[in-house]
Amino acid sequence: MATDFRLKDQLPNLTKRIVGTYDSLGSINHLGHCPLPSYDEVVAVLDDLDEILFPGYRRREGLHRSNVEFYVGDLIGRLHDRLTRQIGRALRHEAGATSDCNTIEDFEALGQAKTMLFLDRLPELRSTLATDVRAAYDGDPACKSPDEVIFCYPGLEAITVYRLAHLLYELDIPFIPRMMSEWAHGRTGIDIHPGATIGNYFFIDHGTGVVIGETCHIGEHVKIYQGVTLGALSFATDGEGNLVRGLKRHPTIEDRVVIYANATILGGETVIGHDSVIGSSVWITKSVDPHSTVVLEKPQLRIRDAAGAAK
């Protein structure tokens, strides 16, 4: 059927009427003011890392010691450059000064210092992250390798993008370390907020619908399974109702527990003791004393034949 080009003289019409809306809805649209960080940007600004963190996973073939001091320097010269700019815009409009793009203050000056502190913190991430495949690799009986783990696993993924947008959070960088964390969530279903406080040697196994909330504190040696929520038990409000910010609401996990599948655990005052095992489907919102072993009591299976009777 060929197009009817009458119905296409109403988008002009429609156009404007979007257009319109503009005006009257102005919180949802960004015209007329200094750029934004660049989204692309910053996922272009996370291949990159990723090459630095894993060498010769990746993008670039027949690396070697004497050829990968030059690669390295020219990713961390580019990385350089877009951080700089990337961060000097989102500390821009974080100071409000997004309508005039020449005021005194050199954002993109803050920018470089900032990004100058993220970088020098690589090689201990590094080590940190070497810790992370340690324990996917023998946490998982079904991992061949230390290889495939950083080829295939997921959680890896998540964790790494989260260590990354943590070391930007904790430089008071806005944006984009949860453009970065939100980006992951998109690719591996994994939901960790970059405010998190995340110790060595952590595994998500399979990952698909976890979440880790800000104010969340999980210790070393900690494991999880999908679908694993650690959440918010409830959000306190001011005397107007508004949301009251920057309390603890999410759980802390002490060392060495394991929390099996679709488990809920929430609150900021919820503490699961270390060495402890929390069962699959739980749902907790107090404490829990270290070396506990929290499941359901055992559900009863009712299975019954084609005419209905009881087996």
Contents of the next structure:
Number of protein chains: 6
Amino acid sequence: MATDFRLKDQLPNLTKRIVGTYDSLGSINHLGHCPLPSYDEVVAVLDDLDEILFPGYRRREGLHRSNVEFYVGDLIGRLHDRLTRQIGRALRHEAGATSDCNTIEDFEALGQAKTMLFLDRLPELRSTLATDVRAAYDGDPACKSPDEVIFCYPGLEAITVYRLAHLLYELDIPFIPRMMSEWAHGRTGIDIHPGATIGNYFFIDHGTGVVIGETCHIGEHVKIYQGVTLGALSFATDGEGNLVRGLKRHPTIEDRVVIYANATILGGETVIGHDSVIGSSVWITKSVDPHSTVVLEKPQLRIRDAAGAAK
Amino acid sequence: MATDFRLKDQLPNLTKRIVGTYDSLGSINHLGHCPLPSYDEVVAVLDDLDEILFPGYRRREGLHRSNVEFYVGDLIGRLHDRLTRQIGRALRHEAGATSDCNTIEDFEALGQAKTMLFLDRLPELRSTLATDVRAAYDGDPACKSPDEVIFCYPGLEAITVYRLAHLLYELDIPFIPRMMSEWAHGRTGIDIHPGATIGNYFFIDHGTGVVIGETCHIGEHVKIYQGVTLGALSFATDGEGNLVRGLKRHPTIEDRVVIYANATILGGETVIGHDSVIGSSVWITKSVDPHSTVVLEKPQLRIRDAAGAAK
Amino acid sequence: MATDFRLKDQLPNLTKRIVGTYDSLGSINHLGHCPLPSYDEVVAVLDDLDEILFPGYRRREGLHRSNVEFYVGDLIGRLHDRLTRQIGRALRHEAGATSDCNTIEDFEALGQAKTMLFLDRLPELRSTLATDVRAAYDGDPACKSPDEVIFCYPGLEAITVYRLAHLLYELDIPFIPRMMSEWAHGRTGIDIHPGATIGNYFFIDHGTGVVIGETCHIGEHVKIYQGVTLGALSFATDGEGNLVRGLKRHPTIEDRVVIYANATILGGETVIGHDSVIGSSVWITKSVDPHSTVVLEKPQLRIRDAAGAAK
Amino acid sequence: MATDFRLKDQLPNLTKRIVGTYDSLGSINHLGHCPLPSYDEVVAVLDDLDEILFPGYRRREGLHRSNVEFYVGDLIGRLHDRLTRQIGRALRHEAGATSDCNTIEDFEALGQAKTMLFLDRLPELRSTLATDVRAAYDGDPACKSPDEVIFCYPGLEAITVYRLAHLLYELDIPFIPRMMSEWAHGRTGIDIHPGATIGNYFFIDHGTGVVIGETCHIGEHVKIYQGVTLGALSFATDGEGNLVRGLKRHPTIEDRVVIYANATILGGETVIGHDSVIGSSVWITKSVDPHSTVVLEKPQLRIRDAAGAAK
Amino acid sequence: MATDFRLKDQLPNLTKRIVGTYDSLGSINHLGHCPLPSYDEVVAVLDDLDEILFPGYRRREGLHRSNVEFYVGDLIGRLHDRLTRQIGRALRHEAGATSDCNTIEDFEALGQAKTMLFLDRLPELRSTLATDVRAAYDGDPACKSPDEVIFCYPGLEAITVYRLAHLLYELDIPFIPRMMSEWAHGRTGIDIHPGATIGNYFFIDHGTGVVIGETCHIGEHVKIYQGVTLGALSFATDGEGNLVRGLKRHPTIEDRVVIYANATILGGETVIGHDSVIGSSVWITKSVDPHSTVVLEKPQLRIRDAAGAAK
Amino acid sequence: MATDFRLKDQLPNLTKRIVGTYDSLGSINHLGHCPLPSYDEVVAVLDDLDEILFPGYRRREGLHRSNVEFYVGDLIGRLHDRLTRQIGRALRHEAGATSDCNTIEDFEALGQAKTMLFLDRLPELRSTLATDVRAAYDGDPACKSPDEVIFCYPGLEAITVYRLAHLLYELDIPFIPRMMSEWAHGRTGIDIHPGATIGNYFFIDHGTGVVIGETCHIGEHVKIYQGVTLGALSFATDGEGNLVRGLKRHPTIEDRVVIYANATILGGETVIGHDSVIGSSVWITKSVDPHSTVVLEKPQLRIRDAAGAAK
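Please move on to the form predicted in complex with another copy of the chain, as the form predicted alone is already shown.
Entire complex below, previous chain first.
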């Protein structure tokens, strides 16, 4: 190799210049503080939760009724420890307790209490997820069995992570719900904000590009296809031009609505009435009555033949 | 740490509640059965196949004509063993042979036979993939060399996995083709159902959000951009309201068609005639003659200037 | 297991058939050449760069002012060695130096020189990224803190990788910029070509499906939502029908423009004037004056009630 | 790099020559047979057993009374599956069932039965190991606590593995006991044949170089130091000069005997009577009465001073 | 596979029996307590220390004067954190603080203070180790260069770990010194108790089976061969028959002594005077004057020729 | 945690002090030079060689006559590349080519030539190893089958590594032979210098503590037990007191000699005549005629009964 060692001698100086920016650009480094939640630990928590919620599909083979309790009990114990620590970190950071890490105990105790509340919801969550699996099997003619839904469907993966993140969101746990939902977003292309509320029997098919905003309300038996946006129309600002956070900015979708691919529904006051169908590529910013069907008017297309003549 | 051990004492009880749902919600756990195909093994199979189909690009460096046969021969041997086992599992599960795992031999033997048929198609598959690489290089002005296509293009990755999964689909192997295609979907945002039929010289550019349905027929020299959906219009149901599975629900795209970004083409009877161009964001539910060009009619836009005046 | 060893005896013959295609289909294998850049090494480089650009968020915990210089200095040293080697490989391959690997020295020396130029830009790059973080926090009402942007936002991940890849692109380094941007594409669904030029305070929200072409020019304070395409209208061909590479094919977006979800803007001569707003799902192929607002004209929808009556 | 590709072209020929020796030298390769037990799996089994026998010391932290049953139950389940498979392999190989692997079921069933017998002995084994820990703590003035014995003492590690391997040996399981004992030998320098019988409260201090032969009988409360050999005097041969396997060839050590460093005791009829002390470096081939003390007679040394004068 | 599921149903009962022994045999499990030092962490600490003490030999390549400070500074920072935590654990356990883990802070602070004292000794330790390397090179005719000593000699590995463990031992840190020395023992067969005191220029050749007891004093320029025991003669017991811990039980070896293979030197009052040579296989329990040479008197051998005649 | 950040601020200063010793104590760091052979790579080479020499026992299962050639050919190719690089490094370092790494080519080319000579010896080596396996099976009554020798016997492991290292030693390759033999030493406690010459049918039983010096000559059908030293009597020094390297310092063992446990044979002029038996714990520094049997004269022991009376 032809490494020029004189060039390498410049690296210490470069290092000083980079580190110098850690002082001048303080907002994008995290130095001298107590640790943030660990991304890898949060992902490991999701992986363990997946084993508990859908045992026998992914990691551990050979489970049966006489050994599954040991397996799940062991996982629950580990989850308790991991979540307690990570939630404690998130709470302490949220509280701005950056100067005095010795206050760790209070936040860990609070983290444990919230962890117990979260874990306590898992049996009920399994009932909800069973309805989502059912909805996928019933809604996709290409689906051969419920096992295939659990094994292969990115929609179910995104919904499962959303439902877990939403439980944490309801417990006022900062950071971690969003870390979870963005992890699922990266894997599935489906972006469901943990703050949304979504009823049973929810099905997202294909899913890439779906965005469901923080203040959406979605009923039961709703079915959504790829590329659907349930978003905001515009953002309110206060007198100084800063965004007002926390308002309802995203639509309400009532029970038994189907929304086809690439449809866009915007606005916090927009309500899609129950039993409606929203067609592919439709763009809606106003409410729609129950039992409506909304499709693109005959598409405004210009069709030319090979000779260039319009038809 | 401030762990409260009294709280942890509640975990065994919680475990019992969770495990209790495994009985009451039987359809979303896989206990006491013979094992499903292993997701990790299927991914490893795809990784090995990639080394065989495009040697020298990813994992193993330093291949040349006098050592590549050893490398490939060794990979083929391992693939045979892995696929035989996973296909055997998939076939046994499909057959509902859940109560008696001792019947393993028959399914493994069948698995091996199907594995041999699959592997036998690989030389021919390489010819097809060479046309796909060529199509990408010819079709993208930003592409510097065929090597770049193999190295970087998510479209080629999705097409490669699709072509492998389609071979397995044609051999009536359950589960595994869909596991493969969803793995590629997660990595590329491109969702091609293994049941679709696609001709040579196929090119998908950018690709995120592309959906190609199970019963699509796509000809040769077809080019597709990001966000294109080739989907179903609606689903037929039988007398009891259940979906009828297996009908042709997705369109036919003839040779030399180009479909630009975010176009949507729906319906099992929709045929896009050869040598046609479908413009960006177009929404089509009816057939189009050969040599047609379909673009959005002058877009229906409302343009206001800074003062709010319409223009 | 019921492996039939007679079947396995067919594998050596199959191996020969596959290897035979390596001669006949030469363009899709990489044999007997000097090695290409290693994908795993390029990803490791990105991972190390992330630690330097945003210290304290991901991999290493417990950094503070008195130890961070050691950590960064050590990473910079490793990056220097890794990048020097990979850039040397890329340059040699680009130069077609495939027959004589002994010329390695020249390309490694050139690789080192380019590596030094690249690393030298990192302090300045941190200033730019600080504006991107700020833009995300200011632009998303669901965002709780700048830390959340760095931790969770796929838009920032894609922009960071783009800005790094763009530096390498400007240094005429082949292959590696594209490998980087496709890696980010796979993780975020956001596809920014390394050749695009993008100003400070750039924010992409949600992001799945965004495509930004090679010859785009984007100003400062621009905000883009999911599914937006900044693409080409059509490709120029030379007299022999081959694509002309290198022309400006993608639009120019001036300062302070907002482009909402799924909008499509095409063409190398299209300019979106500063301070304009492009609405969701809009499709534009012509320039727009500064301070314009472009939204879909009242959507052309057909709405039927439950009885099928049009409304 | 200066690789000479002409040299590399000789490698295929070399490969053929090596593979050619697999036919001519058949006894040192294992081709075309059913698999032997996996070394890695056997080591993993030992690692799991260590967690069960001494919970809380090595791998898993945070065990307490309300979660340890889940952890152990889960490990037991995995051990059952792993051991069943490996013991099945060992039995089949022992039976010479190399030509027809389809007979797998019988050996796996037998393997499972033996696995159950083995696992059933674990509670009792823990009682025995508790006596060994006690003996080490009582016998070493440098030892600070029983925890230190479990954590650090190679003697206990070797004895634990021996006791496990001996259980398998008693169940007539081939191969695996020896694989286990050689693994411990490699880690500790202590070589105890699984066939030896050893009473409670056994303590080996330091231990490197200790050899305890297959047909040794060792009583209770015996203490042995580094370098001690309990070996054979000579081997009986049959009429054709072949070794006679299975005779008692190694000594008997009765209760409460201490054997100091590097002592050598040989012969199948040699009995060291109870409550005896065998001094360091002593070499014994005959029996010793109970309550004897055997030390080297005043050592036969030649001591010279600096001037070379004998003293 | 022929798994008999009725057999597996016995496993939960077996689990209960094993867990039952955790109550009745409390001394050999570690449940419900605060964690012990982690063996893996202690090994990682040794690995990092090795990089600092002998940079450029093992893990990290490409170190030079302008980057080594970053590398070492980064390792020192990590070592500080790791050692602080592990020493804190060891101190707390030693203090019997098992019932109230919330007292963690005090022990971590004490752990940090001791860590700083330990790290502060590293520069001086390097001077000492340089003498040991020199002694090995000077003392072994088979040694080609000092690099070979650092790279290959188990004696140096054992001495290095001993010197580190001895520093911790002097700081009254429980558990960890012994964990370190037993780790080295397992790798080299050389067992040096951390409590021994050993002067500069120490060389152990081959080394397997060497035992150096807790209360040995060894001078400078001492050379020891394989199988040498520096041990205790017998152990003092108190009135109740318990061992008295802490007395000097092992010999003193003065400067410039050479001890050849398998020699045994016993007793706390035994002093081998400076400049003495102890021959191979010698057994000594009394002091020897300076400048002595001690070898086996003409060996007491019985030599027979082939006909059995004594010679 | 109670980390005191003021203490951590002392670490940069400590780092400077440590790095300062890299200048003053230059002989024990390796900075600014071209890289030494990588220990991990050398171990990986041994692992690959083990697969080639004894296929089917350890890493890869399912080998049979129709796939083993691919497997071995692939391993040989990798070995060629790895060894070429590591031998090149060793040769360059030996040549003192530390100031100018650009001379790499010559040493790599020389490394490749030596690699080819080494690999060419492997078929023959397998014949030799087959005799060693046979000797172990014939010589140990506890051995059940040749498979057990290959699988479990540390003696065979040490001999195999010795025979490989000796081939490299004969090719005048520095460093690497010793790295290999010390790796085996660490795993088995058997220390065979790569320079020794050893005939076919060599068997070491148990083996811990065996030392075989650099200039030993060992004939065929020799059998050695644990703790045997074949060493030097004393070392010649030149006029300045430096060791003379390279003389024959270690004994010659002729054909069909058996040496029992812990025997010590010293001196370069000592010859143990063929067909001799050297008894356990014997210490020999003079030659022995062929067909001799040497055992300890009736051991000089002092035996007391319980009452202390001599017997």
